[in-house]
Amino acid sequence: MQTNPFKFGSVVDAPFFINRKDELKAVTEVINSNNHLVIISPRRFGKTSLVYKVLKNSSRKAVVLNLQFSNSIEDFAAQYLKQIYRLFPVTHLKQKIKNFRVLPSLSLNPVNGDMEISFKPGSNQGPLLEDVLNLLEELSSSTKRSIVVLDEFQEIKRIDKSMDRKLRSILQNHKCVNYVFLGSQESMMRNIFERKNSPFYHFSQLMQLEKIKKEHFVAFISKNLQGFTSENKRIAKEIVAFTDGHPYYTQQLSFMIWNLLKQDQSIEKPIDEAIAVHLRMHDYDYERLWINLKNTEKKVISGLATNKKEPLTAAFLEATNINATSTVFSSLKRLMTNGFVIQTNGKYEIDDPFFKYWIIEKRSN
């Protein structure tokens, strides 16, 4: 049974990985040196695929964690043993834990076999994150280095404040493990590793993620829809069009048209019908967006929808009524905080494709 070649909204891997052989040859190459990486782009850009793929390539062992889902200094080491302890045997780890300064609590879950750990809320933090990051250090050698990731690192002042000098101070003693550091919010990132005080300045290599190139997708969506219809790159390129070369939504959109063609190869407008159901199915969510935006984040993002003039200039704030550039870039911070505006290449973009032009059908009806 054939199935449909597009895959969205989960880590990719072959066949659904496309290119981004540059992008690969320069993780690899930082993390088999004795440096650091950081990785930063808009969420759904990749950035989670690619490191992945590195991974998979490489024999040494990772922990990856995502920060969104740590709750706390003893909750992200935790989870962080966690992982240790899906990496090394059981009876290698033992003596080690046991020495400790704070002891976690260790139980085997019966179901999946997993090690539950936790620490005890208000311990000691200082000894307790050295404890847990030096164990990786110590486990790896520098013939058999291991590799940690970082995933939403942005996150880390949530956390704890002062979390970014407590895993500072440990990690720059670190020989034998490479750290990669993945975020979606630039200007936070940026101040994390970028700014002159901050305690990770200058600690890893940059990388901005930008898409995936236009005539690599074209290539690999024309290809996967030629069997059923002899306009297959003609359709390619007016999807990478419509998404801009955003991965994800380049990916869903793909996949919906594949399944529409499937059905019946006779759709005139195959593209067109795609984007109808999608709007459909999802005018409800949408308008919910829309209601719980601020009224100049609306006048802001329908100035992006509507308008070819970039934002911050005098140009943009007569198209859209705003009396000052600092409103636009205080509703801008916030728009792109909450995930519905994208910055690439210093340029302002609506996130969502779909939602874009549900705003300027909205608009026009």
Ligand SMILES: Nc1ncnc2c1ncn2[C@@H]1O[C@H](COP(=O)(O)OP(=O)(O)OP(=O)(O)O)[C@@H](O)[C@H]1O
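Nothing here was measured: the structure is a model prediction, and the numbers come from that model. Between two forms, the rigid core is defined as the largest C-alpha subset superposing within 1.5 Å. Positions refer to the first chain, counted from 1. What changes on going to the form predicted in complex with this ligand:
The rigid-core alignment places the CA of Arg280 less than 2 Å apart between these two forms. After superposition on the rigid core, displacement of the C-alpha of Glu130 between these two forms stays below 2 Å. After superposition on the rigid core, displacement of the C-alpha of Ile212 between these two forms stays below 2 Å.
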The other form holds:
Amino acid sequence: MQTNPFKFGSVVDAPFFINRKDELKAVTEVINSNNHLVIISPRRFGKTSLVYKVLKNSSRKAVVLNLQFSNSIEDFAAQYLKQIYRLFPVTHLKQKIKNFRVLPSLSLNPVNGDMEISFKPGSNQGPLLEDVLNLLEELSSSTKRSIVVLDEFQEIKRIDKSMDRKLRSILQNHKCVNYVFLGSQESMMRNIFERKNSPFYHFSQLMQLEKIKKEHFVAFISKNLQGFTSENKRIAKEIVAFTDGHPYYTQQLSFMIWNLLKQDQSIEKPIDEAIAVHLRMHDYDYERLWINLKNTEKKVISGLATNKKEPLTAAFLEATNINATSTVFSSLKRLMTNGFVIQTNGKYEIDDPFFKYWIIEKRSN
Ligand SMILES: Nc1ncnc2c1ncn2[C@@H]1O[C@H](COP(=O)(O)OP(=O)(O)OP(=O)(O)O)[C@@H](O)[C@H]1O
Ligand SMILES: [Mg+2]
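Mind giving me the form predicted in complex with this ligand, seeing as the form predicted on its own was just shown?
First the chain shown before, then all remaining chains and molecules of the complex.
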């Protein structure tokens, strides 16, 4: 049975992975040098997929941690050490771990054969972190460099207020590890890496990941709709126009349209049908999102949905009936923090094209 060629929601690799050739090259170049890398983008643009792809193409050892799932420095260090255990033979590690200033508890999970590791809460965090992070540096060499990917890095401050300082003081001495930091809260990430008094100021090269180029998406979609309809190219263009090439939503809409066409190839306007189905299914969710917005946020987001004016202009104020640019600005900031609005190429836009369409529809009723 033919399976749906589109995928959304989790990390994508072949055959779902589209292009990103320039970005793959750029990331590979940095991690093959002596530098570190920060990748920033709004949510679900493909940061994790991109970096996983680079790791897959490389034979180097890599530790990958998502900071969202660490609750404390002890927890982070334990997860880190667990990954090291997966990469190196235990015999190599034993002697070195014996010298740790804070000893971990180790036990073998009889079900999956994994090493379970923990550090006692309230341990001496500085030395503990240092010993674990330095271990990977010691196990690596200039010809066998390792890679460390810290995903959702903006979470660092939640884990511990002093973690950025502690981490930076350790990482700056490493010569055989390349660090890659990923994050989706752009302002927090920029604060960490671009604010002069931040410990990570100018620690790494910064890369802003953009959407996937529209022509690459159109080619991928039309190829995968080919068997169904001779209108595949037109439909592909319409999909990408609706989603504006947002990686996640483009995959999602294509997925829905593929399913519709599989059931009935004579559907005249599969895109209208797919959007209508999605909005019917999520009407209640969108209504709840809408209800919880403040009044000026509603005005700003409606302004973004319905007219093409730049939000920080007098024309926008007039169109939305808001009295000051500063009010628009603070609303935009909140809408961005909460993921409703994103900024690409300096332009503000609504993240979810379906929500945008929902707003337009409701307002025209
Ligand atoms: N190169 C790509 N080709 C095709 N689809 C992609 C690509 N990159 C991302 N996507 C789409 O976007 C979705 C999200 O990708 P991914 O999880 O890698 O993004 P992310 O930026 O790490 O997201 P988050 O901010 O939520 O961690 C994927 O499930 C897929 O639908
Ligand atoms: Mg991710």
